[in-house]
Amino acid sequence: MPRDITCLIVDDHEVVREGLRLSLSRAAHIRVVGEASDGASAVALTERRRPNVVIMDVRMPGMDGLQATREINEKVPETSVLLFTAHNERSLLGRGLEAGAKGYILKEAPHQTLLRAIEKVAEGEGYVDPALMPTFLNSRDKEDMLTTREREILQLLADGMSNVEVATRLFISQETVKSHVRHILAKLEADTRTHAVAIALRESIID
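For the form predicted together with a further copy of the same chain, could you give the structure of just this one chain?
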């Protein structure tokens, strides 16, 4: 029989933290060793308490969950991060795993599933919510096929910049920007740049 699994809860919403605490208090072998409401304090607390698992929300004010995951992986590699996020943020899965998360589970999951995910992740295994598999295979490659440069340009388009303005900002020619935009439209199957930005915002490819 192994020791208790120690957990850190990270979420900016009071109720979600309460709900998690309640869910986890029902499992005898799981112990909550701390709570944080933003990325920066999550990293700091993880360094101090060294929990087995960090249950991490993705969207948070200040440092977000992805950045916090990266830092935790770097500074406290023996701690596993389980991302815990909402339905409409599914497309963050890819970037979450890239950031070094060991698991990914949706907030609507029943707590039995949550407990199983925590156990898996604590053992060092990966866990991805089964409900996410379809998205993982479909829309995931959408953002994935965009290069970093293309994503960068898409982000600037979303801020209202014209091709010329983007070119000036990135120190490249307008023609290059046009090339990139054409590629973006093709990859996202968008009709116009406006459509591309809408798709990207909805899929959380850009912010």
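Throughout, rigid core stands for the largest set of C-alpha atoms superposing within 1.5 Å between the two forms. Residue numbers count along the first chain shown, from 1. All figures in this text were calculated on a predicted structure; none of them were measured in a lab. Compared with the form predicted alone:
- Comparing the forms between the two forms on their rigid core, the Cα displacement of Leu188 reaches 2 Å or more.
- With the core held fixed between the two forms, Val16 has its Cα displaced by under 2 Å.
- The rigid-core alignment places the CA of Val177 2 Å or more apart between the two forms.
Form predicted together with a further copy of the same chain done; form predicted alone now:
Left out here are the partners and the other molecules; the chain alone remains.
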């Protein structure tokens, strides 16, 4: 039985929040601890409630989901953000992960996919909705999704370096390296660093 996971729901449409709350109430190990209708409220509520996962809409009036994700990542780093959106634009996925989101799921995702996404990001792992995979089949898309720094780190991993060695080489902290590796795994839909390197070599993202 998975451990209890506390969630905060953020969406500017009440009907979406209600539907999500109802869906999550069917999972015994998931508990909704609050709701917010905009980014600023989401940040404030996350600071107060400290949920394991924030299910975050991307497009909202005022502070949008990407900015709210960035602030939550800075202020409550132990909380994982799962972006929840009807927009399957690749650029949004890249920007969301850059903002510090752990995962990305479409609003029309089946119940089991939503649960799996919540469980994954609650453990600090990356998750990308499988329905988005057709968007990433083109290798150019995959390459475009990775930042220059992420490609640089992936190349060093391919050269056999450890996180400590990568951090030393690039004059950044081990935590920063780990964060980049998480984003790389999520973007490339890879299970491990080795898998990510294999995908990157196959797609000619690195040499």
